[in-house]
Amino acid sequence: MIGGESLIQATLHQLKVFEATARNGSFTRAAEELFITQPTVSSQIKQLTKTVGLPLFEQIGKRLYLTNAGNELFSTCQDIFERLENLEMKIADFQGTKQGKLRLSVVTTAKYFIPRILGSFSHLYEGIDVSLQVNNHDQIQKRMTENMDDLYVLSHLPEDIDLITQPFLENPLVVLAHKDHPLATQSQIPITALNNLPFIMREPGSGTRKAVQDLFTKNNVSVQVRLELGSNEAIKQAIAGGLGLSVLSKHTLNSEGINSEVAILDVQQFPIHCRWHIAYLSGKQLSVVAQTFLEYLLTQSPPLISPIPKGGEYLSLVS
């Protein structure tokens, strides 16, 4: 018994309203998400607060923040809804169908191949709905700490989060320049030749940027960072505009044709050999749907091979 009443008396609807409010930090956004009125949200939260016997939120300005009791209830709600969702998936599986929702979060460069895999996966399993989030590495780690997704696709694994991981595809990072750049026709370019050249870097928090900076630091290479951009497409356009060199995944050139204005430079110690990983939180019980996608990804990713221009030649996507 808490607050004079048993928490068992709280309805599933009240818990659903509370979870949406806590996640959004707003009565208004929770109401919009649940397609109910804001007074209804306020009423449900008030009844639930009375049942618990302690404040669940405190308001500072226009933002709602969880109290200690609210944090505990929020964690419990997430566990309850995840278990109920998994139960629905298991029942569908017992009935010989795959139904449910897959929550997938990927780093920005993975958007060049993951949608193709999801397309064929969705055709095969039409009862599965997919929620795809595209973020940089820092944002992915934040989502991991809040257990917001089933699976994650990334190339640089965080050191401070306990994960179950499986590599499934090569992710070579290469030096790119305008096709008419003086270095574009050279071979075996020393990495020190990049010293003081204008460079376009991914934004801070990007896994690609960290890998490049680590290699440059190791080889005492210092470049002139002319631009910082959070979009691979914007970086390719900047290279085509002659604003400098950059280092990106070969996967970003997946849609480039033979008339591309971007060329891969033959720089020593490149490509930087990274691998794509599929990951999930250690201790997390994967749903039937998440397990199905994990197995599908591991069996379907090897055929992802396409031509990529490098000085007039074509290389496979998987090194």
Second form
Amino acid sequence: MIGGESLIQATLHQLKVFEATARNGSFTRAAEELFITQPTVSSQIKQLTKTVGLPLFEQIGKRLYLTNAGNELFSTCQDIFERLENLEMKIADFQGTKQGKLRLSVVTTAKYFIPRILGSFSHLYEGIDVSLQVNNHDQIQKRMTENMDDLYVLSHLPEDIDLITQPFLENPLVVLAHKDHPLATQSQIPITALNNLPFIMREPGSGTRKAVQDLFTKNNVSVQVRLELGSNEAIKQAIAGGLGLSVLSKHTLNSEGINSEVAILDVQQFPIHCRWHIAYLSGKQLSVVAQTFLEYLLTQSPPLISPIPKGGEYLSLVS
Ligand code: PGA
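Follow the form predicted on its own with the form predicted together with 2-phosphoglycolic acid (PGA), if you could.
Once more the chain from above appears, this time first in line as the rest of the complex follows.
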């Protein structure tokens, strides 16, 4: 018993309305998401608050904040709904169909191949809906701490989050320049030749940026950062526009044809050898759908190069 009543008296509907309100931080957005009116949201929250016996939200200015009790209830609701969803997927599995929602969060460069794999996966399992989030390393790490997705694809594994991980694809980071750049015709360029050259860097929070900065620091290389951009595509355009060099995953060139204006430079110590990992939170009960995708991804990926290429080491950078 808490407050005046038992929480057993709360209805699943009230919990759903509360969860949507807390997640959206707004009564109006929760009403829109659930296709109900705003007064219905308010009255459901009011009844739930009465059952709990403590306020669930605080309104400061226009913003809605969760109280401590609200926060506790929010994470309990997320647990309940995740378990119910998993149960639904298990029942569909017992009935011989794979059905349900797959929540996948991938780093920016993984978007060059994951959608293709998702395409063939979705053809095979038509009952599975997919939500794909594309974020940089820091944003993915934040989503992990909030348990927002089933599976994550990234190269640079955070050290302070307990994860189950499996490498599945090489992710070489290469130096890119305009195809007419004087270095484009040279081979075995020493890394120090990059000193003071104009450079386009990924944004703070990017794992690629961190890998590049670490390698430059180790080799006392100091480039002239002219531009910081949060998009691999925008960086390729900037290179094509002659704004400088950059280091990106080789996969960002997947969509380039033979007429590409961007060339890979043969710089010593490159590529930086990284691998993509598929990861999930340790202790997480993977849903049937997530487990099915995990197995599919691992069987569809080309075998990893082994052993580690000469002179290189695989990065598993910490943030
Ligand atoms: P990012 O990718 O540069 O988009 O953060 C990092 C990674 O591959 O893990």
